[in-house]
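Encoded as structure tokens, the following chain is the form predicted on its own, with no partner shown.
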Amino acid sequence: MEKKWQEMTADEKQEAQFQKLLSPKLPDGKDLPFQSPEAEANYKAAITRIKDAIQLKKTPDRVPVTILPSMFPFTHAGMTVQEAMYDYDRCALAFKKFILEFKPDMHIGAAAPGPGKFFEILDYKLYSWPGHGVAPEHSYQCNEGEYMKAEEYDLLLMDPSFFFRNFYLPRVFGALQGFQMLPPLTGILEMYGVAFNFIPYALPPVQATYKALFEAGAEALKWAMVMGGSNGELASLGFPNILGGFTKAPFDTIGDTLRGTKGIIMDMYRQPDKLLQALEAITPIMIGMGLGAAQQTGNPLIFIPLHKGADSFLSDAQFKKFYWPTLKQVMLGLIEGGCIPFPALEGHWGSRLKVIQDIPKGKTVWMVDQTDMVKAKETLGKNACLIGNVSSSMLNLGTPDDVKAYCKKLIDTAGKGGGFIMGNGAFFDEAKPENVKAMSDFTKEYGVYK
């Protein structure tokens, strides 16, 4: 008799996830038809390589290789980023060509540009994107701001859902101003007086907000259908996407999208206790965000971009107090739910390595940017799989020989004993195609674990 999901250990859940990946399904539950026996063999071999690397085993044949681009697949295909954001079919076709040209063992899908029309419908304020504050050929840009005021911590702590709906969302989506007029849902309890809670839904601004939500939802579904179809087609060709979604470190959730960089720095000094309480309150939300995404997609890797934990942002003491405890809780919650946390060490993390190595062994995979890979292997790499760290500058300005020499160094050092995936260290928009190809091809030729 098979165990229920709730009764499984974290090890058993992870193994079950990989077994599902080895037998991919269509949305209707039928087996995915591979386009050839060779494609099926390549797909299953790639999944096995990635699985063994994450579990810190030596793969039987070679080091796996992945390519994690930002806008490069689309500009490489002759598109502007704006075109990739608005023409979903061309976006998917460009990504398919990119995968077939460079043939990585794993990819993360064509979703990076995002759905431009969706952002238009909701009048998104948190980001500028091509054609809306950014030139058509450039990537989108975050607009820093205090979308939660310094005095609003108590509102967030009292009822996070009410705060996000009535305060945060109207500030970052111009089309959702009507949410400010709605009462807390917790006030709708019994028949006596309950009708008063529904009066705001008759008001034109509120109805306009819901109309925008319906339109945005339809556009998001249209985009997701194309992206999902792209992932299915690439899987049938032998190229798996095992990225299930994303979540964030609680400190970054508050520092990136609520208080802003300046705001959270001030809060560490002026109201540290409120900040710590908010980080704890946000933590289960971030765990649920990752688990929910994995349930939707059926894929176990949950990407966690780490924006404000690098060496140059916080002191070691601040990192240990404000950043790491709740990030670790998020990762443990994801692991317990059968997911594989996929944090990205953006920037330099050399002084953090001994702290962040305190994680369950063989349950996470880390994208390493500028941190020394030898030091990362000696510390974090004892318990975690590492991806990286061919630099964006090398891919854009170097030569194929430069790339091959650096990949050899990575395989000989970070790849020693297993637990390593070759890849770039940061998402890139620009690169010489011959350098990207050199990273992939050389790894397949030389990349045998020592």
Given for the second form:
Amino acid sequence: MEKKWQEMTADEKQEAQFQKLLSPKLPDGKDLPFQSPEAEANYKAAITRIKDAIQLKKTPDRVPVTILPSMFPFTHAGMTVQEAMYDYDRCALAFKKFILEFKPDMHIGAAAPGPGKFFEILDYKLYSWPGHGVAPEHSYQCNEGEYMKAEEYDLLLMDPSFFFRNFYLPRVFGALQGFQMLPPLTGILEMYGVAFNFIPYALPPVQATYKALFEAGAEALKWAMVMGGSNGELASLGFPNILGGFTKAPFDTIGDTLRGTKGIIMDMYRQPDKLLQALEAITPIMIGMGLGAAQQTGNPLIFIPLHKGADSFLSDAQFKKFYWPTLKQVMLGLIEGGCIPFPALEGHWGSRLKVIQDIPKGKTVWMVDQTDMVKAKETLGKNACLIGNVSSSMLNLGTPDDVKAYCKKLIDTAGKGGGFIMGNGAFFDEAKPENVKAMSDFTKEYGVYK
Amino acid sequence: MAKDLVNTLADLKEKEALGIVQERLSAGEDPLRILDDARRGVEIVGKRFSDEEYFIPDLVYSGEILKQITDMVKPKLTKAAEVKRLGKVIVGTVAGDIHDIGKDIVVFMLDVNGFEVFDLGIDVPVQKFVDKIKETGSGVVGLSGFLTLAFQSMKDTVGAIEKAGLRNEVKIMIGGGQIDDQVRSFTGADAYGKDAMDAVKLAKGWIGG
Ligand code: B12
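Provide the structure of the form predicted in complex with its partner chain, given the form predicted on its own shown above.
Following is the full complex, with the preceding chain placed first.
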């Protein structure tokens, strides 16, 4: 008899996830029909190749290739970022063209631009986007700020959901002001008094907030249907998306968009204990975020963009105290739940390699931006698969020969014995298509393991 | 020695440092001397940063302490502080890019190292750089950018400076997230710096030394 999910070991869960990927399903549960026997063979070979690269048990047949762009597929198709954000069908079409042109073994879907109208409905303040503070041809950008105040740690600690709904969300979404008026849900207990809890829902600002939520939900669904359709179509053509969702290192959750860069720095000096408590408190929430997303999408890879642990951002002592313990817990929690953490070492992480190599073997895959790949291979690479690290500047300004020479070096060093996936190091908006092509084609040729 | 503002600040002891400033102000000391000590403290912070003993948080924190000290001292100032400046530097995040964390650190480090810095902010149109060079006669321009789109904006900015006939009057350095030497040669800038200390070294090499 098959083991129940809860009874499986982490190894068995990971294996089950890959088996699931190998027999892709339609939303209604039927088998996904491939468009040709060749597409089916390519799809399965790609999954197997990536599985072998990640698990570090077997050398794959060749170095797998992935391309992890931000806006490149759309700029390459001659669209502005604004068009990609507002015209979902054209966005999906451009992405399909991109996949068919460069043929990576794995992709992460067309979701990067996101649904522009949805952000408009909610009057999103956290980011500026094309037509809303950024030019049509440029990518959206974050507006740095203290969206959580220094004195609000106790509120966050007491009830994170209440803090998010009543304080954080109204600050980052203009249309969700009504949330400030709502009482905590945990007051709804008994017959007597229960009705008081519902009175705020009669107030016009609260009703306006709910109206915006309904509209935003409908828009998000409309977009998600197109994105889902795109993933299904690409899978049927032989190109898997195995990204399951995303979560964050607790330190980045607080440092990026709650307290902001300066805010969290001050907290490390002025209220380190509160910060540490908050990091602990949100750790299970970050694990749940990843596991929940994986359940929704059915895919095991959970992306974790790593920001404020990079070399110059923290001292070694600060890294070990504030950044690493809870990040490690998040990864272990995801692994325990059968997921594959997919952290990205954004920027330079050379000084952290010895610390972060302390993770279970064959359970994670790391995108490497500007860290030296040879050093990464010697440390982290003993326990984990690495992706990278063709630079934005090379893809943008180099020649196909530069790219090939660099890829050759990567395959000879980081690729040795498996555990390596060729790819770009940073998400990119612009590149010379012939350079992207060179990265993919050359790897398929030279990266075959003998 | 408990009253040593220079070292207390360099060691990032916020409360103690502010306490010393308060005491010295109450004792009627010349506010300019207090400011000068504070500046020397932050200079040590900058030195420790370039020696990789300090990191970005230490810089940012020292900047915050310095700001509080300046706020305390300012009302007592009778005449503006006359600081001998090494030279003028214009800094900004290029058109299309709205990131400021990296740029702000560069501005801070240039400032505490004795440069007069004109911070043009973020998403700076090329013409604004040109106008500022004309207005101030600065010898160094620092362009910051985070995103790949900044490559082109940097090139455009260098081009505009050239077109205005000012290219020989200024040295241009670039830096930020994805910038490297390949980007430098694409943009036509004179140098690329990987961090804020590089910015200081470059500027000193050109106009401070
Ligand atoms: C933190 C971060 C974020 C945060 C920013 C907000 C916050 N509160 O922190 C959040 C989470 C919001 C975020 C979002 C996104 N990000 Co981001 N992010 C980063 C990260 C990790 C660090 C940036 C940072 O804070 N740097 C801090 C300062 C101190 O560093 P700096 O700017 O490089 O400056 C130093 C030096 O470069 C130098 N310097 C700087 N300017 C100058 C100038 C001169 C003249 C000189 C000499 C030197 C110099 O001195 C400085 C101090 O030493 C970088 C990766 C990285 N490690 O660089 C990615 C990165 C910038 N992000 C990236 C992306 C793709 C995104 C998103 C588009 C992701 C998405 N799909 O949503 C969004 C939107 C873009 C945006 N940033 O607004 C990419 C950009 C790639 C590209 N397209 O060009 C990067 C490079 C990550 C990657 N490897 O792919 N991001």
